[in-house]
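First, one chain by itself in C-alpha cells, the form predicted on its own.
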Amino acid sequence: MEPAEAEFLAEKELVTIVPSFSMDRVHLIGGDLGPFNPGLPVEVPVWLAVNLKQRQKCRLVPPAWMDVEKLEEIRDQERKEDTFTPMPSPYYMELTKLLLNYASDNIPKADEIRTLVKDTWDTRMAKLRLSADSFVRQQEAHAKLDNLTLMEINTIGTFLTQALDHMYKLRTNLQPAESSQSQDF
C-alpha cells in the first residue's frame, strides 16, 4: 500500500468544522452530512473540510488530541514504554499532515504540534526497527503488530517481507537435501 492509499483512507475520519454557510442536508452514499448552519459545528468527513476550507467556507476545529499538553504527554508516553503505545488516531499522522497543510491558520500552535507530531513518529519508528532486527536476528516467524498505524505497517511492511523472503530462501538451502529415490519402470 502506497502512503497516498492510506492518506486516502484518513479522509474519511470525522473533523468538526464551523460552517460559515447553509444548506440542508447532504445525502451522500457514505452517510448524510449535515445541516450546515453558519457558527454552529457540525461533524464532516476530513476531505469534505479540506475542500470547504480551501474555499474559505469554514473554520476547521482541530481534533481534541491536536494539542501542545496531550501531545507532549503521548510523546513522553512512547519514549518510557519498550512497547507501542495507543496513538490518538488510527491516522494521526495523515491527519497531521493534512490539517497543518490546509488549515495551519485554524490550529494554535500549528508548528509546535507538527514538531511533536514528527518526535512521535521518529520515536515509533526507531522503535519499529529495533523490534524488526531483533525479529530477524531471533529468526521468529511471526510477530505482535499492537499498536501500529496502518502507515507504520506501511513503512516496514517491504523491508519486512523481504528479510522474512530471505530468511526463509536462506533455512531452505541450509537443510540437508531430502535423499529422493526414483524408480526406473
The other form holds:
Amino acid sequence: MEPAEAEFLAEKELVTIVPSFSMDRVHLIGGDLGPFNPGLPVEVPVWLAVNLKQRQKCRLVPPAWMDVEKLEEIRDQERKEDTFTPMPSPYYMELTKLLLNYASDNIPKADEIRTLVKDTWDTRMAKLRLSADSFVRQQEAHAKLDNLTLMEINTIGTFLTQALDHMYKLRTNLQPAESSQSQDF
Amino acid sequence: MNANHVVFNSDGTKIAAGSSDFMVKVVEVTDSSKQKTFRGHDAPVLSLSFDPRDVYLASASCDGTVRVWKIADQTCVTNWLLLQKCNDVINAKSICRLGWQPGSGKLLAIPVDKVVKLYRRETWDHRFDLSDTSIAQPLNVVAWSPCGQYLVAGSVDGSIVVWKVETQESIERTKHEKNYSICGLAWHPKYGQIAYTDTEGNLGLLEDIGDGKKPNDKVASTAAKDYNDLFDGDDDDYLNGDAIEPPSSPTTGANEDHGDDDDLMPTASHPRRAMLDDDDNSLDIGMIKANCNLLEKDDDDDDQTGGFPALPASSTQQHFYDGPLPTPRQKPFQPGSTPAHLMHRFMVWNSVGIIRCYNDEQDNAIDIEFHDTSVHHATHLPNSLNHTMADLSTEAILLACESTEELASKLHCIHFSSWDTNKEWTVDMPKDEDIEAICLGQGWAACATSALLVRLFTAGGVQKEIFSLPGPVVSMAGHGEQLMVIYHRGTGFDGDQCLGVQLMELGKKKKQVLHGDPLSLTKKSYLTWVGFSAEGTPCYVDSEGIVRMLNRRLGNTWIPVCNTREHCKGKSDHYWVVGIHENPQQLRCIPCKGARFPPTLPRPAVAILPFTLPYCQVTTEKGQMEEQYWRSIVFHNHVDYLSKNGYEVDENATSQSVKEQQELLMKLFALSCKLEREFRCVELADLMTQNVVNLAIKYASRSRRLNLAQRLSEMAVEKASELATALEEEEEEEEDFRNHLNAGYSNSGTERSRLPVRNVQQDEEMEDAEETDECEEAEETPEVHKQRPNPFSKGVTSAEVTTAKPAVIASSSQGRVNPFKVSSNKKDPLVPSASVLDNMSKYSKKTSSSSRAVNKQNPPVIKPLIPKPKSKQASAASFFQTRTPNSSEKAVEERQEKTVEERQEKAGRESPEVKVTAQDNTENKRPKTGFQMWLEENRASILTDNPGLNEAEVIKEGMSRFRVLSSEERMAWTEKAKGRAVNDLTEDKKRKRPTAAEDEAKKNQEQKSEDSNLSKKTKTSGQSTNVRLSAFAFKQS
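Form predicted on its own done; form predicted together with the partner chain now:
Up next: the whole complex, starting with the chain shown before.
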C-alpha cells in the first residue's frame, strides 16, 4: 500500500471543527454530516475539515491528543519501553501531517507538536528496524508486533517481505550448491 | 526589580523594601529622595522587620542568611546562616517573616524550619527555640502579640501555634481546615484575636486567644472562620465599587458557599476591609496594612504586662444591627462579557459573533469576529476611547464608553449593513450621564444610562423614544422588536438581589409586555446573563447556574429550564452561557474550569447542554414523560408568539412537535392504564387532541376498561361540542363582516345539515378507512386547537378559515367563503360539479407555487377544514364501540386483516394501475357508504321520533336502526353507495389535496396523475403512522 492510500484512509477519521457558515444536514453515502451552525462545534471527517479549512470556512479544533504535554508523555513512554506503546490515534502520523499542513494556525504550538510526533515516529521506526533485524538474524519463523499503525506497517511491509523472499531464494540456492560440493568429495 | 516585602517602621515614617535584586532599601515616607541602601545579601531578600526602636533592621534572604543592619550607618551588625538556600523567592520553602518583640525590641524571632529561634538584642546570641510537636512543616510567618508576651507562628501546611514566650509553652494550636499555607498573621491590637491569610486568598480569624486557662495539650477551641473566596477576582468585581458594604459584617454576597457566614461576628472591620479592596496578587499589601495597624498600637501595649486587657464577652462588646442586612447591588453588566478589569476580555460573545478587547501596555484594541463569516468579515478596531461595553447583531456593532474627565460618555455604532458609505455614527451623552448598558435589536439600538434613562436610537442613528427606568439598570437585551431591561427594583437583603424586568415591543404597535415585574432569582444569587433565545423568548441565568425562560403560555411567568451546575464536574466549575436555542433545544455555553468565565486564550470551545425542567421523580417513567411533555410545550410557545406577530413559522417542526406531544400523552395514558389509574387517564385524555382521544378510547376498550372508555367518549363528545360552540361563536362574530350573506339561515341548522355527510362513515367495514383518516388528522387537528386559545388573534382570516370547513371548495371562486351556501351544497351530495374541482386545483396550485409568505398565510386557511366534523363522527364511532364492545372487538380483527390485505394489494399494484388503486383507496375512505346514505334518508324520521337529540346521538340512533335492517336492505344501500363512488371520488380528491399539498410533495401537484398519487401517498403515510400507533397500543395491552 502506498502512503497516499494510508493517508486516504486516515481522512475518514472524525475531527471537530467550528464552521463559520450555516448549512443544513448533508446526506452522504458515508453518513449524514452536520447540521452546520456558525460558531457551534461539529464533527466531520478530516477530508471535509481540510477542504473547509482551505476555503476558510471553518476553524479546526485540534484533537485532544494533539497537545504538547500529552505528546511529550507519549514520546517519553515510547523511548522508555522496548516494545511499541499504543498511539493516541491509529492515524496519528497522517492526522498530524494533514492538520498541521492545512490548519497550523488553529493548533497551538504547531511546531513543537510536529517535532514531538516526528520524534515518536523516529523512535518507533528505529524499534521496527531493530526488531526486523533481530527477526532476520535469529531466523525466526514468525514474530508478533503490537500497537503498530497502518502507516508504520506500510513503511516496512513491502520491503521486509521482499527481502525475506530474496533471502529465502538465496538460502535455497545455497543449499544445493553445498550438497553438490560435498558430492564432489 | 520586584519588591518582595515592604514594611513600615513603628511610627510610620520610613518604609523598608527588600527586593529580588539582593538589596534592601529604606525610604523616608515624606521625602522619597532620602534613601538608604543595604547591600550584602547574595540572593533575593525574603522579608524584613523594623526594630521598634528604629535602630536596627532585620532581613532574611534566599541566600540562607538573616542579617541585622544598623539603619543609621547602613552596616551589617550580625549575620546568621539559618535558612535553606534557594535561588528565588518562589522556590523558598518559607517566606520567613521575622518579628521583633514589640516595645523594647529585646528579642528577634525568626522562623527557621519547624522552630522559631529567638535572638537577643545587642548580644545577638541565641536565647531559645520555640517549638511544638504539631508543627510538621516549615514555618512561614511569625507575629508578636502587641503586648510582646505571645508569639504566633503559621506554617506552610496551615498549622498555627501560639506560644507564651516567657514560659516557652504553646498555648494554642489550630490547623487551617484546608491545610493551605499561612502567609500572613496579624494580632488584634486589643483583643485576643488573630487574623490570618492563606496563599489561596482566604482570610480567617482566630478568636479568644490567650485567656491562658486552657491546658497546654488541648487544641484550642478557636472559632476559625473563613472568609472564603473573598479574593476571587470575579466575585469582588461585582461587590467592590459599591460602597454600601455594611461595616462590621462579614456577610457578603461572595461567601455564600458557607453556611456560617450568617452569624455575625464582632470583628475588627479594618483589616478585612483593607483586603477587600485588593485583588488576589496583592496579599502582601493587605498584610502590611494589618501589620501597620498593629504597629500603631504598640505604644499603648508597651507597658501592659498582664496579657490582654480583660475582655468582655465579645458578642456584647459592640452594639450592632442584627436584622437582615442589605446586599450590595450588583453592578451593570453586558450579557456575554467577562469582567472589565481583565487585560484580555470578551466584551460580548453571542450567537452572532465575538468581540474581544485587548488592553495591555502595547495595545488597546477591539477584535470583532463573526461566527458566520457571510454576515461580515472579522474586524480590528483601535480602542482609543476605551470602550468597555459592546453588543453585536447581524446588522451592527454597538460600542460604548464611560465618560472621562474631558470626554463625555459615548455611544458608537458601526452599522455595517447600511447601504450608504457612511457606516459609523457616534452620540455623546449629556454631561454627567454615563452609559451603563447597551443592546441592539433589529433596526434599533438602546442604551441605559446612569440618569435612569433608556434611550432608543434607530440603526442609522436617529434618536427615538426615551423613557425612565424605575431603578439603576443591571442589564439589557434586544431581539427583533423586543427590548428587555433588568434593573434594581430596590435593595435586596441577605445576599439576595431585588431586580425587576421590563419587556417591551418596539414594533409598529409599541407596547409593554412585562411592566417591571420582579425577577425571580435563586436565593443569594445575582444575575449573570440576560438574553433572548434565537426564537425570541426572553431568558436569563443567575449565578447559581439556573436558566429561566419566559413562559408566555402561563401568563408570562418564568420557568427554570436548565440547571447548568448539575452538569459541572467540580464545585468551582461553571458554565458561561452564550446562547439559547429552542428548536433544536440547545443551551450553548462554555465550560469554565474553576472559574465563572472563560479566558480569551486558549480559545474556548462551545458546548451544548440539554434542557431539563425540574419536574419531580424524573427517574420514573411517568415523571420523565411528564417532563418531556411539558418541556415540549414550553419550547414551542415561541411558535404561537411568532405566528401572532407575523413571523414565519416552520410548519413542519410545529406538526412534528405536536405529534411528539400527543405521542407522549398517549404513552402516559397507556402507563396509567397499566397502573389501573383510570381517573388519571381521563385527566390525561383531557390534554389530548380529539383524534388522539379516539385512539385512547380504542385503547381503553381494547384493554377492557369499558368504564374508562365510556367516560372518555363522553368527554370526547363534550369536547367536540365545545369546539362547535367556539366555532359558532366565531361564525357569529363573522356575521358582522358579512351581513349581506346572512340570508336567514340559522347557524345551528347549517351545522347539522353538514354533519351527516361525514357521519355516514360509521359502517363497520369502513373502519379501516376511518383509522387512516384519523391519522391524517393527527397532523391537522392541532392547528384548530392551537387557534382556540386565541381565536380572534388572526382577525378575519382565521375566523373565516375555521368557519369555512367543507365550504371552501364550493365558494373559493368567489374569494370569500360562504359557509351557508356551501353546506346546502353539501347536503345534496349529487351536486359535485366539475367547476368546483377546477377551482380547487387552481387554489391548491397557488398555495404550493406561491412564495413562502403566502404559504404562511394559506395553510391555516386550509388546514382546519376537516377536523371538526370528523371528530364528531369519530366520537360517535366510539359510542358505537362502547355500546357493543364485542362487535367492536371483532371489528378490530377484521380491520387488521383488512389492513394487511390492503397493503399487499397496494404493493402488488404497479403505476399503470394507479388509477385503480386510487379508486379503491378513495372508495375505502369515502364516507359515502351505504349507512351514510341511509342515514341521510332517514335522518328526518329519527329527528321527528326523538326531537331532543344532538348530533352524535342522532348518529347513534341511526346506527342502531341501521343495524336492525335486514342484510338485503343493507346490501342495497351499499350498492347504491357504490353507484355514486365516481362522484364521491372527485370530492374526496378535493378534500385530500390541500393537506397533502402542505405536508409533502408539492411538486406532485403539477403532474397529471396528481390526485390519485397524492391520495395514495397520504393514505399510506397515514396508515403507517396508524399501524405504528396501534401496534404501540397493542404492545401495551
